[in-house]
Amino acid sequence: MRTEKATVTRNIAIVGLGPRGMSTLERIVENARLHPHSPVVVHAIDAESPGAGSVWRPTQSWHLLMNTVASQVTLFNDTSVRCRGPIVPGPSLYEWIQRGGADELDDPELRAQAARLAADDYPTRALYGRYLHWVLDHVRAGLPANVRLHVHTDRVLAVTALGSGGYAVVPSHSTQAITVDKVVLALGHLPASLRERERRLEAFAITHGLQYIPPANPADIDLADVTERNTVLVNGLGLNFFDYLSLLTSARGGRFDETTGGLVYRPSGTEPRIVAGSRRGVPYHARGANQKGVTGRHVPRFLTPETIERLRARARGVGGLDFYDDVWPHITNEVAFVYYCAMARQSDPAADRRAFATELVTALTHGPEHTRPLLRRHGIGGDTEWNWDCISRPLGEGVFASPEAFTDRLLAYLREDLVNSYGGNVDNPIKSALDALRDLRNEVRQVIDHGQLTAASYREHVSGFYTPLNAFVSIGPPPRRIAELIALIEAGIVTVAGPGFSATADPRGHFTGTSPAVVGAEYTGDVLIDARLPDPGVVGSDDPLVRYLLDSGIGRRHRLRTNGTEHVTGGLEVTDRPYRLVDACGRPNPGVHAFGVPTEGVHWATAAGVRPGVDSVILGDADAIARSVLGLDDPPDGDHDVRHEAVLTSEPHALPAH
């Protein structure tokens, strides 16, 4: 910090406590810990929850889970993490509850889910809910005396710039705006208007007496007027439909019981019949077994260092990058490389994991030509080799001859699948595999992040292919999950209708849902839900302070233009660290910041969380801007990197890894 601007004052507002604000809440007060002659004033902002957010609220249903392990999830930095600012260490939520951080909780039931929760296991948004809360008392109860927090309930509905410079951050229950000198926008997942196709279909439903759900999150929604009366076809088959599906199962009173053949449902009687399907027609793979402990990864041998500062030149030189053609080979052979390694120990134990490891490199660099040979010495048949078509497409593309014979083949995938999962995320090579592209979302950031492909690359190889496959095989649910989705269809409660499922409106004043691959696969209910969520980023989004963002042109949306193709990713446009947001005119905001999931398309994978001990680059992030806002790494005016257009023009910087 510049000695003139030391006893200056520097008011900063975070809008969003969530997670992300809450990282950059507290880099903020670490680094300026290590500055006590410069005040500091911080107001922190949260519509729903501040320190937890919206998403992770503790009232919200303790039935819904984490897709993340205990031991796995935390707020603060370690020795892993490559930033400027302190490294001031702090408990994991695991860490937190083992340390007895939850022996105070007022819910018993979240107390009782903490002194149940092993390492490995899922705990519920509820409890990670109070962590956070926790995280945020732990900030407060230690500010230096150089800051005040000023912690704010309420919707900010506009961010409007002084004329004598600084900020007026404008709240909704207040007839007085706070001003400031910096912001930082920490917004997460936004509301959405309706699309057309959705207002049809609320239009519909309202006329016929009908229930629609769009996307939303499934903890805001109030499913008290759906009875046991009701047939509900459910859209989708990820992560939101398993929400669902406890919302409306064991939230109801309904029970599993463990039983020698697997789990068995106890209705409540208070359950409609849900019938759902997606154009898989089948769940999201379910995670393996974690077998990697807190900081286990998959340490990249094809896509490296090399070659990520390799494909970043190529982009700078050609104009950007082709997913398909430039990175994807790359991610294959990781893939390919961790599930062969897995099936080479257990097809040939005795064999020197080193050496095979060594050739494997080598083979896969060259070709299914090289690679068979060396497999099939390792016992390794063509039967079992990697296929991207199976792990996709795992019920093929054939036509099933009823319903019936659909549920008896889903069933048994659905009971491989968790024998897969509870074999590991290391032993498994299925499960190995899927997790290694959790372990690569970093490497991948860094080749496609901040417009290093063309338009239309990321529009239909990372948009239209990548980012709907990696979250169908490598962000699914708790194996738990497909362990009750077998009770519930044996049950009779569940139907998963089939591929290529799509449920709709019908003109005889019902809902119904179709999948052409069964013969027979035609259902009628009186309950529709779109099972997904919001689209990330900002377009459709309803928020009233991004409309004004976009509207006044203190923002724009990042757009991908070349070779004569634009593609509006759908984000907000920011520069490259420390994220500061693009005006109408392409300028950087000198003082408004932008971090996390509104920025999806300019950045990617934005809604994963901070992991311990893998040099988190969200992390890494929080300390860039709570710097930049405390003016300790300001860059000479104008210095700032914004991308105009697809292609990168200055010298790569390496990322951390998440």
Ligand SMILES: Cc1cc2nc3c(=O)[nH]c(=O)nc-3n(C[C@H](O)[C@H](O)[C@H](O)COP(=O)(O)OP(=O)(O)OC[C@H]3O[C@@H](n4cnc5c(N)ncnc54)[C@H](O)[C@@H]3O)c2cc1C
The other form holds:
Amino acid sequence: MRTEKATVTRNIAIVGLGPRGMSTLERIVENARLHPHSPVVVHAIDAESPGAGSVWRPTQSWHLLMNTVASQVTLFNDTSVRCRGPIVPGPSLYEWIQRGGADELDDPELRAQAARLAADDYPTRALYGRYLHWVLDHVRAGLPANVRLHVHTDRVLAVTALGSGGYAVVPSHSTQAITVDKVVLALGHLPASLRERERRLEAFAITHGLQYIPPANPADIDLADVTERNTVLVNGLGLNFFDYLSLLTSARGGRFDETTGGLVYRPSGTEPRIVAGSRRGVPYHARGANQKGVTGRHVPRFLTPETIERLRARARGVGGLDFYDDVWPHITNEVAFVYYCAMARQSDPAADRRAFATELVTALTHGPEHTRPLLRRHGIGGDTEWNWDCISRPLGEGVFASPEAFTDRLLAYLREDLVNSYGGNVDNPIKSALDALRDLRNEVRQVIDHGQLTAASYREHVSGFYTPLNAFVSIGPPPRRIAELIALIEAGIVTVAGPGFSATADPRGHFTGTSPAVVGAEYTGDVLIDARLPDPGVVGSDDPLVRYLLDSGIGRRHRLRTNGTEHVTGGLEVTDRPYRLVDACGRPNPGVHAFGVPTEGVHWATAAGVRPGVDSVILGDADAIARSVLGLDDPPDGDHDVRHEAVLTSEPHALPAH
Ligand SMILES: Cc1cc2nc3c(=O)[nH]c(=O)nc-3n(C[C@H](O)[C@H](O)[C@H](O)COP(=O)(O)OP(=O)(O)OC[C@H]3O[C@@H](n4cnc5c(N)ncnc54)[C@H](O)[C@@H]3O)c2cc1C
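Please give the corresponding structure for the form predicted together with the named molecule, as opposed to the form predicted alone shown earlier.
Time for the whole complex; same chain goes first.
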């Protein structure tokens, strides 16, 4: 701890108190604790539910699940995190429950959920929201004497620079602005204004007495007017689709009974008929049952720290990498490596695993003509070779003779996906390979974030190919959701239309959903749901604060420019860590930081949470921002040496009773 003279008070505003804002608050408090003579006042402001934020607000339906297991969700840092601030451990969601954190919750349903939750179960979003509220209480209860915290439930409409060097933060409910020295924007998922197609569908729905639901978080949508008399066309088969399925079936009193033949759905009679589809025609791959414990992950063999360093140097040297040529070969080798190792463990259990892995790395580096003979020696080959086409278009490119033929094929595929999933994310070759993509997100970020790809490559290869592929294969629903979908199809509640699905406004006065890959797949509906979240970033956002930041020039949209090609990525432009917002003239704002979802494009895959024990990038980011707003690391900007200022080996505060 340094000896310091008393200094002037630092006033800091955190706008957005979801997981990232909360993590920033925790980091500010723990860093400030080590500087007791430096007074700090923090204003933490969230429009919806300070601590949990809007995504995790505890008041939402219990039928909405996380797609992360309970032991892999936290808000506290640990010794894996490379940051300069103190390591102050705390319980993950699962540990919090184990320690009785949920015992005093006033809601009996949430207490019951917590009581039956296992480490590898998928919690409800509401339960995670209660954990996040507890984290806020915990931080508040343990504030050091030099930190004062004001929590506001309010929406910030504007942040303006003051002549004196500080900022005025303008909340909607108060006539008085909050004056601060530093502002952290952790705005998360923002509402979007309707695009042209969506506006037309909405107008069509109004004209014809239909219902149109544009891209949104399903928890924010009132489905009361969707009744058993409606046919709902659902455009999209991702996580959002599964949320709507739950809200329209089990949340209405329908029941899934366990039988020896799998789940059987017992309808409540209030479900609409649901017809769904997507470009690929199949839902996202189910997550493999977790066999990695809390911190297990695939350790990269190709996208190693040395390769990453080489790629970063090359990006600087040539003015931008090409994702397909420079990055994708490493990713696909990692995936194939994990797949073949799992295959070999099954087909040749007696083989020396370490020797096989070493040989496999060399063979994959040199190409298929080197890999195939090695695989053959271990009994792997032919149609068991890794094949991206089978993964990304599992039902192929053919045409199905009838909806019934398609449904039979789909059900067989879903059952196989479920079997693979129960096989586990280490033992099952396919699930282990796909889960490796999730493990590799940090490595991928290191070679593509902050403009390291050319503009064309980012647009075509990342936005157009890798981001959707990654979502489809590695961040899908819990396996239970696939089992429920099978039961709903068998019960006649849900029909999946087929690949190439499109849902349009039919001049005859209804919505029509069709799949060109299935003969006879034409369905009419009176409700149309675009089942996806608004795009991350800020393009198309109609959020008043974002509009203000852009219109006033405090912020600007991020653009990549290479060789005459420009790509507006959609995010707010920020500098390297500690992520200062870049103004309209290209200058970093000295006192405004932004991170997370609105910076998507500068950063990749920002719609993610904090996992313990794996050097979560969010925790490192939050610490760097916290230290910057406290004036601990400036200058130099962006320096994030990995020495910790102090390491606490136990939590400083006991779990407070609720
Ligand atoms: C429906 C949904 C499900 C998800 N499920 C998972 C999952 O299971 N696992 C996982 O790892 N990730 C999941 N995610 C990804 C999600 O991005 C992260 O888990 C996490 O919520 C990101 O935290 P954040 O703080 O950056 O953003 P958010 O959680 O979005 O929080 C931002 C907060 O800022 C507030 N805010 C915004 N503007 C203002 C303003 N002007 N004034 C005041 N407050 C403001 C918002 O109200 C919100 O509360 C999910 C996302 C969504 C939308």
